[in-house]
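First comes one chain, alone, set out as structure tokens in the form predicted on its own.
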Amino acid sequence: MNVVQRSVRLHYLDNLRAFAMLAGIFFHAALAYSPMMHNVWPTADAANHWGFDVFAWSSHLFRMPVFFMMAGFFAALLMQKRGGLAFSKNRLLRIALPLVLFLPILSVITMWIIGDALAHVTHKSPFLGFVQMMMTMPEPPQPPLSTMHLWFLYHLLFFYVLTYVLKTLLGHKVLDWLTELKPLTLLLAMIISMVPALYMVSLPFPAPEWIFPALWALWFYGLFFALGYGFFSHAKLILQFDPYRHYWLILGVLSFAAFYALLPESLIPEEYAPGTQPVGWLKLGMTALEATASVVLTLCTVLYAKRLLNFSSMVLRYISRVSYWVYIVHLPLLFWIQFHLLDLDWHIGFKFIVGTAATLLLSCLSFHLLVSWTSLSRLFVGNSSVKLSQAKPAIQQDV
């Protein structure tokens, strides 16, 4: 086996991580002006526009799959570079500890922000109106236990354990078999295997934020995690799709367009509003479109990032460096800002810009005040650049 004796910095993965984090802020901010989410999103504005739905649900299909795919890649990288024991210690420090420390803090802060909005916001969202009504009950029900937007970290811990178990039992047999599949066969296998998992939940697939791990999410996101893990040592697993990337992109866009056209006007989960979700063959067809768009657009995101984002940028390096902390704190900050925007008679486009810009600014400011100079930097900064080890299989040069 040829061995390369130099390190390779993968700028496009650094930059993709930065853009994916920014997309998360834009996604959550857009839901406040989404017609489909008006009845359920906490900061839903009285005004809305279908354009925010198009942006939100198209990015929803590939944004978190891209994160899980990169997480699988980084897991393989760390295991090769440091070994199993050091990998476990690193993941406990960087994933488990932030989850345990900040989930209670963010839960309390979010509850305070909702209480503050109930007391001071005049034009309340339907969500706030519902909470206010619940509080008038003699014994209001307790909210369910939730991992909030930290569900990503929560599920990663399960994937690390599953990776260790499968690697111990099967070695590299599965990955070696996958690399022999033709692109179309691999694509169809991914899509078909995801349909049963996605069929189990409402459309579009929700955030699996409850404290009990969602089996559908472990399967659905686990396939993307496995794909990223295999990508580290078998570069052609992804790059074999590159020659036809434009066609895959067209397929992804058309699949999403058909899926979006069939979505109901209000995305209230079936358990809360029976009869509002598609059922039967219609749901099966929509689930197939959803799976197709998710897989294809995720692959295209990585392929186009490799071609367009493989450069060093001071701004994107900075965003990548603060991205983990911004992910942790952005949602409560965004809620606080958007709750107070509800009473302002501004155009929703301007509210969207103000909400996202202010959230990013306050998140970055809090990073410098609370993280960059403290011991928290060990949890949230680490090595901000993706750099392959100095001795590795030559195939990884194609990454």
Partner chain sequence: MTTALTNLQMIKRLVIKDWELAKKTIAAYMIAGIFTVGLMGMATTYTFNIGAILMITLLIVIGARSAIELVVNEKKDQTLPFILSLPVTVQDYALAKLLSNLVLYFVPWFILLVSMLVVIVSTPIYNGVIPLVVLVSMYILMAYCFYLGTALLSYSEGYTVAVMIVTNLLLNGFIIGLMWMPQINQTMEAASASWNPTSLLILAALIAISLAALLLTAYLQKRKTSFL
Contents of the next structure:
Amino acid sequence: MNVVQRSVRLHYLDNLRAFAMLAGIFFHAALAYSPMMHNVWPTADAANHWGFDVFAWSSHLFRMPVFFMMAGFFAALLMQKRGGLAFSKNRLLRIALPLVLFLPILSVITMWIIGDALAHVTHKSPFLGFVQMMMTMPEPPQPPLSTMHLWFLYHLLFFYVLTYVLKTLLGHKVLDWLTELKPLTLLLAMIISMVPALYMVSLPFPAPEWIFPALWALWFYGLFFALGYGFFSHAKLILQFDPYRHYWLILGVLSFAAFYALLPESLIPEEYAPGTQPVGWLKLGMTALEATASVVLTLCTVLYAKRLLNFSSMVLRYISRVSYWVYIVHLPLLFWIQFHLLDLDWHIGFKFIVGTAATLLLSCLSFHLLVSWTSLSRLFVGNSSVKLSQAKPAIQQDV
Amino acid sequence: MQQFAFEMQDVSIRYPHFTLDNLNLSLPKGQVMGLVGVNGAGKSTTIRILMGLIKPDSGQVKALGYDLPKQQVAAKYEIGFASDDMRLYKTQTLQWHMDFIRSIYPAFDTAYAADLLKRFDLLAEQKIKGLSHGQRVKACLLLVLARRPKLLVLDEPTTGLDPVAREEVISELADILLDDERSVLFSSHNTHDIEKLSDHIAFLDRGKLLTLQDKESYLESWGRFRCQVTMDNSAHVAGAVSIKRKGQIAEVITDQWTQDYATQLQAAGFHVLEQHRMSLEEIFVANVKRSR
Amino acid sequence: MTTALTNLQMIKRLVIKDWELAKKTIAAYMIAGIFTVGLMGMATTYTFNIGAILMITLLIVIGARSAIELVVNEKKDQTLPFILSLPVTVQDYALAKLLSNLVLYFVPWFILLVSMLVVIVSTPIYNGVIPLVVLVSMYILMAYCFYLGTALLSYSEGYTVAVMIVTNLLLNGFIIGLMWMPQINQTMEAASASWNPTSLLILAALIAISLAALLLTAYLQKRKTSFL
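Since we've got the form predicted on its own here, give me the form predicted together with the partner chain too.
The next block holds the full complex; its first chain is the one shown before.
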């Protein structure tokens, strides 16, 4: 075997990370103008348009799964390159520490932003109205303990522990066996095994942001993480999927379309509006559509990115570099900006563009002010995130 | 400059059914001592006292200049100990054990360990539970030898081995002992093993040291005579350890064999028919019988 | 005899060794632990109760397994002579065992207790049950100290298992006894945890007995003259 020793950069993963991060900002921004989330989302505008729902919920089905798949891939890469101990140190530094540091800060800031909005916004969203009503109660209930959007980091930590555990208990046998399955069988197995987990929660699947690990999320996202892990450790696996990509794209779009058509008009949590969520066979069917769309669209994203995004671009490299920091800070910034947009009489399309652009701008600005030159850069900027130096030959031939 | 690899002075310990009584035992540096005794003679107790694992009721123990059990930590860095009741961790590989030992002993010799691995025909990646008893003994020896101890203490290293494995272990040990200038104490109830390896041999029975001599002295000073006796009364001969009579035939064993001993026997009325040198086993048995 | 603290390096090695040996078991506990915490975190009464029962079971299993696997089996499998041939005193060895067992047990015990408390505090479950939960958890820790001490002193599976059975049987009595006490049961459905002199006294007694058991173990260990 001819093992190439030089470093190879997997540009498409860098670029994919950049796009997925941008999609996250667009997603959160779009929810403010989504008819379905109108009663729930903190920054919901009086005006809305179904187009935002289509965008938000389609991207929702594969955006976070893509992140988890990439995380699994890099976990395998880092573990092979540096070994278990260095891996744990690295993950503690880059995942656990930011979580511990920023969760309290972001919680306080978000509370302040909501308080500020309560005081100053005239055209309050239903969410703000609800909070205001709660505040007037003699004993206002405590807001639930939340990991906010950092649930991603929190659950990642569990995946790292589980990776260690499964490696210790099972070795490579099970992964080897799974990756030997035919691509179609593997996907089908993933989809079917996801359905019970997704059936446990509302439609579309929510963010598991409570301070306890959500079992359904550990299973659902864990499968994507494991697939990503398998993509690295069994490099031919991803190649096997490639020939079918067009069919999967069609299947994914059709499943999503059906899923979307069946979604209720308003996505209020079941406990506040009983009877709004689908139940029984309808829910089972929708969950199956959701799982199918989620799996095939996630896979398509990676496969198409591998073909179309495998180039080096300065802009995308820059976005990839700042993406971790932007991910951490974008949500409070976005809320703050969108609360201020609530009282403006602009078109929602324009508000959406202004909101996302300003959030991105401020996030990047804060990156240069607070991170790029300080020790925070050790947490938020990887030195060379997507480099393969002594990785397996199969991958090297492949890039 | 101390001369002894270890010294035990007036060591006693009392258990309900066993007493080790005023044991005095020492081994000059660079020598090999074999400790022979039947099961329950006190070999293991002696060795455990020497390793600081049992605290004697009285007496002094020194090994490589360290007081035991007080300085056992320092002493054990330089003493290699293996016993037949010692087992390795079943679920781990020999490599794991080698890494573990290496992390403890700075003197661990990796190249030598690799060499021993070959000589003992062992596989580093094999788990201990898959090894035969012989392989396990060899694995234990490897772990002990590769740390290059100044004093090697082996408690019944060949017990329970089949003849082939025993032969392998003994010949490897003999080889290794040639290579190195180490002091060795090893115990066995098998005199053949002891005979092959030892310079000094101590006989132990019922908690007492019977004799301690170098191997040649035993073999040279002991002899057995088959004699014809004419008189009926039991005769005594100076230097006879035992005289067994069967009719007119008597078997005389002596521990003071010389060229002239046959003449002495003749003079005492024993007509010598045959004379034999004795094996170590016979010498040991005669010793035990004399003491009991 | 050399005092244990002069040989920290070796004690550390022995603890790491125990960790390596118990790796698979610990991995299995982790899965069970994450599952249990996740179950409790679903925050319905039903899953919380199942989670709590699983958690108590898990604590008992981890304790029993670590005492048997790491202490008794070392004697039974005859790996003890191997370890004692290394540069350690028997006291070092016993201290290392005590440490590895305590870490192995105390860490999951603590995580599980904290998770249980977080669930209680952050859900509609009455916070009044907190003293009961803490006392029961502390009792389980105390029982663990008992049978760990027994294992370390006797190296006998029989005695250790006997102590386990007795202490676990007494757990039921302990819980029933607590529920029966007016000072405990009257505040169970309160909105906030109320610690009163009775519950605090019981807690202090449990902690004191646990520490005493560990100290007694260390003391008796030091008096031993023969170890194999």
